[in-house]
Structure formats: structure tokens, C-alpha cells
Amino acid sequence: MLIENEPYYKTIGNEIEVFEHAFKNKLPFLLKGPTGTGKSRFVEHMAWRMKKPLITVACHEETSATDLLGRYIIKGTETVWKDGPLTKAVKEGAIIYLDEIAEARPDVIVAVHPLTDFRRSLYLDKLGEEILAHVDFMFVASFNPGYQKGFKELKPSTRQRFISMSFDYPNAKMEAEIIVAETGVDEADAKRLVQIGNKIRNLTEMGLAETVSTRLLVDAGKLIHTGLGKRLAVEVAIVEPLTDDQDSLAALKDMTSLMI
């Protein structure tokens, strides 16, 4: 689909640049880092900006190769085909976006080996048909390394299919820049939302299986700026989302009572 308004995004580098330049050359592009770091906001910016629809796929652990290439459906009397998103997006000029491709089935890797190579086509096994792509396709992926470590990593040869770009927390500055933006708080708790973020992160040793995204801290800044308390909202938003053990959810919930 087309993008009719502008999702609002904080350039943090390079990162329009090399995109619109991956688009000219029709090369497949991965965007690898940690979850909430603006991975799918970049996408859809960059999508509005270059006037292209964008088709994004969530992709989970049953995800498979016939979700995204197609199947036969029965409509009415008939047996018929029915595309699915990756073959509409080939077809069609689209912006394919597979979100935590990682998290996808293997057959979903062979399947678009050859969209990332000079081939640009999918093969259509059920209807023994190769599709070439549209002159404005493009694949983009996303991939967040060291999540689960030896379980869902991409095999290098996948991923020198892709230029790739990592996409990490913005500093303290830009992230209080986009909590405003994001949320209409005040300059003062996006800060303070920003330092409770930070010490979060810098937990090491308390093992937490992801840490605090700026996409948490947003979400506790529109708590706070509809008006709920601001330490409940701190605790609904940023702490419990993080662990479900008792132990690190006290001491989360206390540090965090004495920054806000």
C-alpha cells in the first residue's frame, strides 16, 4: 500500500542515502539490530519518500514459503490461486519489507535466494512459473544478531546477499528529540525517560533476555502525556514489558521509582 502520510523519523546517519542508493542499483538490503531501534519506521519513511507502496511481513517461526509465495484457495465452486504478499510485491513494484526474516522458516530463505542475486525472479513451484521482478521492486529485510545466539542467525551466505546497515540506539539528545515528537511530553520526563532507558541498559549483569527499546520509552511518554502517573506508567511501559521474573521486576521497580 501507498503511504499517504508522513511517519515521522529522526535521521540518526547515513541511512537515507544508502537506501535510495540500494533502490538505483537493485540491491537487496538488511537492516540488522536490536528490536525497537526504528528498523520499521525507517522502512515506511523511506517508502513515503520515495512514493513506492511498501507490504511488510511480520515474519514468526511458522512463517513459511507458501505465506509469502501463494496457494490455491477454494472460492465458490472453484480451486484458485491467490498470491501471496512476496509475489504481489515482485509483480507489482512493491517495497517487500520482511521483518525479522531470521525468525522465518528455511524453505522461506531458498525461496528468495533468487531475488537477492543478479536473477531478481521467484519461482512459483505450484504453478511452475518464473517471475521476474518489476524494474521498481526491492527486498528489504531486517535481523536482530545475537538474539538467541546459535538459533536464529542468518547463514553468511544468505547474508552477503544483502548490503547491510546497523541500526542501534540514538544518542541521549536524539532520543529525547523523538520521544517529544513521538508523544507531545515535555522536554524534562523525555529526558528522564532517556536516563531511565540508558541505566536499564547498561544492567548488564541482570541477564535480560532484550533491553529497553526507544520504542518503550515512546509508549511511556503517551502514558504520561494522556496523564497517568508518571512512575505506573514508567513500570506498565519500560519494566514489565522486560522480565517476568520477580526478583529483577523489584529491583527494575525500585531503581526506576527514585529517577522519575
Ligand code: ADP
Second form
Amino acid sequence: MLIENEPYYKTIGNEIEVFEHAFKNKLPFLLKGPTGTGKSRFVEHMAWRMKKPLITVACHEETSATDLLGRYIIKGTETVWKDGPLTKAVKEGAIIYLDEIAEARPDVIVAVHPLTDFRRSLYLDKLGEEILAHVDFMFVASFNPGYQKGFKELKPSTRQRFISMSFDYPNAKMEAEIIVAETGVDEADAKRLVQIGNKIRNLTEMGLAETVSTRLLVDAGKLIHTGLGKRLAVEVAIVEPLTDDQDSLAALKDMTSLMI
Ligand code: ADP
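Here we have the form predicted alone; I need the corresponding form predicted together with this ligand.
In what comes next, the whole complex appears, and the chain from above leads the way.
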């Protein structure tokens, strides 16, 4: 899909330049970092900037090579082959974005190997066919290097096939700017939301599985902008999504209600 309108993306460092060079050199690109740090938005922005179609696949535990490559489907009385999203991207010269690639089944990694090296080819075993990637095809994936339990790892042999960049929470000034641009709240509210985010991010002793992402702060900003009470907005957009533990919830609510 070609993206018509510019997706808002606040540049954090030299990621745009690196991405463009990765594309020129036909090198696959891996975005590392926790959820909600702007990885998907960055890829959308780059696809728009480079005027290339983007095909995104959100990988999960059940995502298999067949889902990406394609399968035979029954159409009336016939069985016909239907290309999967990866095959489509390889043929059409799109950017494929496999979000959370490590979550997918192991056969996905096996299938994409020849695409991520000099061969730039895809083998469709069900058709016994090898296809060479279109000159504009680019392989992009994201990966959450979960230092917490429950996240899957990527093997070093796979990781070394990618140009990689880390994404993290932006500094306070940039994060407030993103919240203002994304939600329309005033700067003072945006700054307060960032302060709340940073305060919770520093509470490492709480053992939260995931901490406050820019996404959660943006969501709180949206609710405030449409007129929901600020404390309630912070509670439902930031605190409640983080934990189900009653004591932690109470502590976080107390703390944040004093800050907004
Ligand atoms: P990820 O793919 O890392 O999970 P997203 O790209 O979906 O995260 O970002 C979540 C939200 O955070 C976006 O919808 C956007 O509102 C906001 N966001 C985070 N970082 C940026 C950024 N650098 N520029 C613009 N928006 C951002």
C-alpha cells in the first residue's frame, strides 16, 4: 500500500539517513526496542518518504511461513495459489515490515534467510519455485529485546544479517513535542505527562513487565484533549494498562494523581 499523507514522525537521531543507506545497499534493517517507541511509525514515515509501498505483518506465536509465503485456497471448484504478504512484497518491490519477528514460528526465520543475504530470493516450497526479489524490495523487522521474561530471543546468526538500530523513549523535550503534535494538548499538560512517564520508568523496584511507552502517554493526551478529567485520563491510559496487581495499582494511582 502506498502511503499518501505524511505520517508524523519526530526524528530522534540519524535513523532516517541509516535507513536510506540500508535501502540503497539492499541491506535488511532491524529496529530493536520496547513497544510504543515509534518503530512502526518510523517505518511508515520512511515508506512515505521514499514513495514505496509498505506491507506490514504483525507477527505472533501462530504466524507461520505459510502465512507469509502463500497457500492454495479453494475458489469455487478450483484450487488456486494465493501469494502471502511477503511474496507479494518481494514481487512488487515493496517494503515488508515484520513487526515483532521473534514472536513468529521458527519456520518464518528459515524462510526469510535467503532474502536477507546476497541471494535476495524466496523459495516457495509448495510451488517448487524460487523468486528473485524486485530491485526495490526491502526487508524490515522489529524486535523487542525483552530483558523481561516472556519475550522470545533472536539467534545471533539471524541478528547478524541485519543493520540494526535501537529505539528507546525519547528525551523529555522531544517526547513532550510528540505528545503535543499527536494529541493537541497544551505544552504544560504534555510536559506533565512526560514527567509521569519518567517517574514510573524509574520505579524499577515495582517489577512491571513493560513500562510506560510514548504510546501510553499519547493515549492519555488524547483523552485529556477531548475533555476527560486529567486524573482519570492518566489512570485509564497509563496506570491501568501497566499492571493488574492491586497494591501496585493503588501506589501508582496515588503517585500520579499528585503529579497531574
Ligand atoms: P512501536 O512500533 O515501537 O510499538 P509505534 O510506532 O506504534 O510504536 O508508536 C506508538 C505511538 O507513539 C505512535 O502512534 C505515536 O503516537 C507515538 N510516537 C512514538 N515515537 C514517536 C516519534 N518519534 N514520532 C512520532 N510519534 C511517535
